[in-house]
Every structure is written in C-alpha cells, then in structure tokens.
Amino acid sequence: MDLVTTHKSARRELVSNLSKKMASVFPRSIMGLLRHIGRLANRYGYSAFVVGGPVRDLILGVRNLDLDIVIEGDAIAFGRRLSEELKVSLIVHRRFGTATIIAKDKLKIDLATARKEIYEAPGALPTVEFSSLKNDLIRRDFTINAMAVSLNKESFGQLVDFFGGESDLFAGRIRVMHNGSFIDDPTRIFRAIRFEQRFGFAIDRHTEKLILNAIEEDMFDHVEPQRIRDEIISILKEKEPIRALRRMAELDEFKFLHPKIRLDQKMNKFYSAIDEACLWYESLTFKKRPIEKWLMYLMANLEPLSYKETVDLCSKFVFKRGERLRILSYKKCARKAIGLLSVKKKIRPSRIYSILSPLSYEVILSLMARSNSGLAGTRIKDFLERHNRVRIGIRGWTLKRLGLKPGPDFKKILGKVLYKKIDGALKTKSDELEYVKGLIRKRCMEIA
C-alpha cells in the first residue's frame, strides 16, 4: 500500500492537529527545541516556520530530522541568540543570510532568512533577496515541498499552505510551482522523478509536459555537470533506485549522462544481483567495512561504456577522487578478474587473495553481482568470509630481531608469510617464525 492510500483517511485529523502529529513524529528533545525557537521568535518580534521536506514528511507520518527553519526577520541574529541560549555551536553564512545550529547529538538545524530568488539565465544559480515567507515558498520546486508549519507560540503547529501542497500530497500528485520552473533549474526534473517514485505518486500531466519540453530544449546543457551528478547520486541512494531509473529512461534523460547508457533487461538483472550481493554481505556477522551501494549501481549503469568513455564521464561530472578510482578500478579489472576466478581448475586461496585484495569492497561485490559463474561467486565469498580475515603474528620488528635491515624486503617477506598462512601451510606464530628463518637461510646461501 502506497503513502497516498495509507494517509488519505487521516487527512482531516492531521490538518487540525499538526502539533499533536509533531509530538508523535519528533523526539521529545526536538519538540522542546522547536518550542524554544517559537518562544524566542515571539520575544524578538520574528515569525519562525519549519519548511519544505520535513513538513511534507510530517504530514505523511515519516520522521525527517533534517530541519529547515525560515525566519521572517534576521536569521543570523536569531541564530546567534539561539546558540547563546542553548550553549551550542553556530555556523554563519552571511552572504546567503543563513546560519546552522549544531545542537546536541550532532543534530543540525538550518536557519534561513525568508527570501526570494531571481534567475538571470536558464540553469544559472539564482541571486537572492530577502523577502516574505510566501515568496520563500514560491521559489521551491514542487507544491508538496512548499508548505510550512508555524512555530510561534500563538500559532504553533499551524499549517501554512499557499499553493495547494496538502491537496497534492494526499492526491499523490507531483505538481510544479510555475511554468518556468524547469527552465530556471532543470535539475528539478530529477527531483520530480525521485519524489514520484519514492512515495508512489504521479507527476501531473502539465508538469510532465513541462519536463518533456525542457528535455527537448536540452536544458541540462545550461547546468553545471556537478549539479547533475549530485541529483543522480541522490536517485541512486533511494531505497529502490531502479524505479526512478526506469522513469528516467521513459523521459529519455540518460542521454544527458551518456548516449550509450540504457536500462534494459540485462541492467535490471545486474541491479537485482547487486541487491542480493549486498544483502548477503550485510548478513555477515563479523565487523564489516561500510559500502556505498549507490556507487555499485553507478558501475552497473556504466557497463556499456569503454574505459576511455568512463574516464571522460568521471572528469565531466567531477566525481570525487575516491569515487573515480573505484569506478575506474571496476571498469579496468572486471572482465579479467571474473575470468581468473571462473576457471574450473583448483586455485590456491592466496591466488584468490592476490586478485581481490587490491580492490574496494564495492568493486568486489559488483564482481560477484556481474559474474554468471557460481564458481567465481563462491570464491569471492570465501575471500570475504575467510581469506581476507587472516592475520599473521609476526611484524616488522620481528624481522629486525632476526638481523634484517628495514627495507623493501620486509614487505615481500611479510607478504609471503601471509600467503602461506592463507593457504593453510602455517598455523601458528611459531610456524611463521620458522618459515621466515628458512627464507633468511635460503637468501644467505644464495648470496654466498
């Protein structure tokens, strides 16, 4: 059952009792903080509101603690007073008239002076002028994100909805704020799809027509590639990104990433295999490295591209160094690694370790997902469950005590010990020590 059906029956109660809904959704500490903000606003003659996504999620009964507060007044001055009273940190962004409160438990609350935005050119970042709450809300992307809840004492919990966002929310409708919205900011197209698929809503006909017009006019050519990158990453971080990607394919949006990218049956299977690989990985009981699943999805999307095309895409969209290295590592090694791990003849565990240990876990799990060979998948699982957890007892100082001088040979010797232990030839630290002594004797004989 989607969110529209789930919450439609509760609409009347929610509208008249948002303060009660707030108390049921937000922790007591957050409610205390919001009431404190309302009292402080009253004291200085300001009006304070929770705005945007947290209001949308509040009405739907979804907890969202990424709180955005709009102040009709001076948000920076307000933030200073609030931080002094709460004895917490404050970060000020004077150029934008915003401040961020860093409360207890690392909770962040963004405070912004109510403002309006003026777009000088399509896709350009806007210039900002301080204004009223209504003008602040009208600059938002969709009506469901253009609602506010008052925090002032006399109106605490009152819903402020100038544009019919509440009606759209319960009708399950994504509706743009004005006809020029996608011209002002084409990245809103990605957000429309993301919200539509996250909530099980539908983009209304007029909004979809505006999207198709913007795509036909190649409006993404006017947007900084980094902003497109961020929107794609947000989609890939959704719980079920494949749904949003299918919608992107319907609207022919992949061409703005690369014309070779397609969402076909093969890609669907790859996504399902990634989900299964990650589910298996998360089921492991020992302490694991965290993985960035969205990056694995992106690797799958880039399958049709050559190595050079992938390098160019990573440069164009300015991926972070660590992200770029993992993407290119997968592109460079995937076919060869899967081939080596799929051979039917017996492979020593240390050989499996040498293939997989230089790779990130995102790449390794993507290899598992891509492989059609049960043998390769089993070997990858063995690596993650067993071989990669093997540790040796001796250290560099052990080699020093045996008379070896520090240098490149240390790493080679310790590597040989590790491989022998992975293969089961060494069991104890004493075994390791005897093996090293044997290596030293052999080396001395070769020199002599």
Given for the second form:
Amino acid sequence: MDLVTTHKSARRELVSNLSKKMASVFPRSIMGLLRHIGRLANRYGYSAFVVGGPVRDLILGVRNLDLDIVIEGDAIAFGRRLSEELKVSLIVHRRFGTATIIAKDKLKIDLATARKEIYEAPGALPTVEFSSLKNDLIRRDFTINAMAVSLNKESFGQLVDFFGGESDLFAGRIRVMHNGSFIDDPTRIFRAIRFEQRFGFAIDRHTEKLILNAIEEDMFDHVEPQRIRDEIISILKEKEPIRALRRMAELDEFKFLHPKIRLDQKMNKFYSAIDEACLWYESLTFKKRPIEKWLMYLMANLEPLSYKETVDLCSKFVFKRGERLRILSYKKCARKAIGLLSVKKKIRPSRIYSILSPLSYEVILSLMARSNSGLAGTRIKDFLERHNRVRIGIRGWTLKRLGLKPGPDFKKILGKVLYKKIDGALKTKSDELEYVKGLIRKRCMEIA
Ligand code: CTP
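Form predicted in complex with cytidine-5'-triphosphate (CTP) structure, per the form predicted on its own context:
Shown next: the complete complex, the earlier chain at its head.
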C-alpha cells in the first residue's frame, strides 16, 4: 500500500487525533520538548506551532525530526528562555529573526517569528487570531507544506490547515499556493518533483502548467547556481532518485544543469549498477567508511561530459572542494582504470592496489558499477574485501633499529613490504623483517 492509500484509510482517526499521532511518531523526549514549548508559549502569551514538512510527514505517519517551529511572538527571546529552562544551547540568527535550539543527540529545532500580519485596509487592525501564522504559511511552496500543528496547552496537537493541505495530502496532490510561486522561487520546481516522486503523488494540472511556463521562460537563469545544485543534491539523496530524474527529463529540466545530460537506457543501467555496488558494499561485515551515494549518481549523470565540461560545471555550481575532487578524479581515471582492470591476463594484486588505493570509495564503487566486465568487478571486490585491508607488522622504528636513517627511503621500503605482503609473498612479521634485511643487504652491495 502506498502512502496515499494508507493515509486515506486512516483519515478519520488522523484528523481527530494528531496529538496521539505525534506521540506515536515522535520519541518521548521530543514530545516532552514540544509540550514544554507549548507551556512556555502560554506563559508568554504567544502561540507556537510546528509548521511545514514535519506536519506533512506527521499526517503521513512518517517520522521527521527536522522540526520547524513558528512563534507568534519574539522567537529569539522565546528561544533564549527555552534554552535556559532546558539547559541546552541556542544559536541566534539575528539577521533572520530566528534561533536554533540544539537539543539532546544534536537534534536541532528551528524557531522563527511568524511573518507580519496583513492589514485588510490601510490603518485597519490586523486580522484575527491566526493572521500572522496564516501569513507565514501563505508564502510557502505547496499546500501540503503549508499546514501547522498547535503546541499551546489548550490546543496541543490541533491541526491548522487554511489552504486544504490535508485534503491534497489525502488525494496525493502537489498544488502551489498561488500562481506566482515558481516566479518567486523557481527551485520549487525541483521540490515539486521531489515530493511527487517521494510520496507517489501527482503534481496537479494547473501547477504543472505553471512549471512548464516557468521552464519555457528559462526562470532558472535568474537563480543562483548553488541553489540549483542544492536541489539536485536533494533529489539525488532521495531513496529512488531515478524516478524524480525521469520526471525532470520529461519536463526538460536537465538543460539547466548541462545540455549534454540525458536519461537514456545506458544511464538507467548505470544507476541500477550503482545501487547493486552500494548494496554489496553495505553487506561487507567489517567497519567501512560511509559513502556518499548521491555523488556516485551525479558522476553517472556527468558521464556524457568531457573533462573540461565537467570542470566548468563543478565551478559554475560551486561544488565543495572534496566533491569536486572526487567527481574529477572519476572523470580522469575511469576509462583507463577500467581498461587496466579488465585485461584477461593475470595482474598482481599489488598492481591493482596501486591503481585503486589513491581513489575515494565513491570513485572505486562507481568504477565497479561502470565496468561491464565481470573481471574488473571481481578485482575491485578483491581489493576492497582483502587487499585494501592488509597491514604490515613492521614500522618506521623497526627500520631504525636495523640501522637505517629516517628519510624518504622509509616510505619506499614500507611500501615494498606492503606490496609483497599483498601479493602473498610475505606472511609473518619475521618474513617481513627478513625481506627488509635482504633489501638492505642488496642496497649495501649496490653501494659497494
Ligand atoms: N519552503 C518553501 N519554499 C522553498 C523551500 C521551503 O516554501 N523553496 C517551505 C516549505 O513550507 C517547507 C519548509 O519551508 O515545508 C521547510 O523546507 P525544507 O526543510 O527544505 O523542506 P521540507 O518540506 O521539510 O522537506 P524535506 O522533507 O525534504 O526536508
């Protein structure tokens, strides 16, 4: 059953019981924290709400601890008091009028002041009760992201839904709040696709028309490339990014990244191979370095680009140094490394080690995914499972004891020992010692 069906069948219970739902979705510590926020808001005479994504996810029964709280009042003063009472740290972002509580387990809760009230007519009093919350919500992207849940004592858990967000959630519909939404912020186009594909929803027809208009008008030309990059990364971090990418292709959105990027059969296969490679890697039982799978997907997307085009793209979208290095090292080495690893004749494991060990895990696993040859795949697996884990027993001080002076030779000698051990020629520490002594003797004879 998908999320919409599950939610439809549970509708009556959900509407009347959001506080119960909260207790089932949030850990007890968070519930305690939310109730505390509600009580403090009462003392201040403020109203406090959880807003946006966490409300959407709460209704869907999905745990989302990325809590955004809107206060109808001074969020910074409120945050200060809250951090004193809870004895937790607070980061104040004065420029934005927001504050972040850092609760236990590094959990972050953002507090913001609801944006200003609308005045119905010049000089009129601000409109009733929820006016400032309403104003805050109306500026948001989609109806499903524009709901709030009250935290005040008397109304704890009450859903505030001015724009039909809940019924859109029941219907599985992504709908903008107003016609200018994508003009205000074109990156919402990526968000629409991300939510549509994440939840198995559908973008509503009018919203899709607005998207197509914005794309035709090249709205992304007015957006900072870094913001587009962040949206692409968010899409690639989704559970099944390929679905959102297919939709992006349908809506002709790749042109904003690079005109050469396309989603063809080859790319589909590459994506599946990346999933397989990562699954295999995750199944290894020893302690492993965490990998950034999204980066591997991106490397796959950039496959049709030349090295120079990739360099330009990395600069344009201001990828972080570490990301750029991995993207470019893959681009630089892929063809040659796969060629070398696919040759039929026997290759010494130390030779494979010398090719793969300077590369990051994302690059190595991408090579594994990209190589169609079973031989290259087996060799990469051997490297990750066995040869990359070989350690030698002797150290620098062992060499010192043997009368060698510390210097660049140390690294060379230890490297030789490691390679011999990888190739299976040395088994024990005394084998290693004998081998080093032999090397020293040979060198003395050469000098003599
Ligand atoms: N928002 C918006 N327009 C944007 C980005 C965000 O209106 N371009 C609003 C939405 O109401 C959204 C909230 O800000 O719910 C928080 O944004 P964010 O944390 O980026 O997204 P989530 O909706 O929480 O989505 P996710 O589950 O992917 O984190």
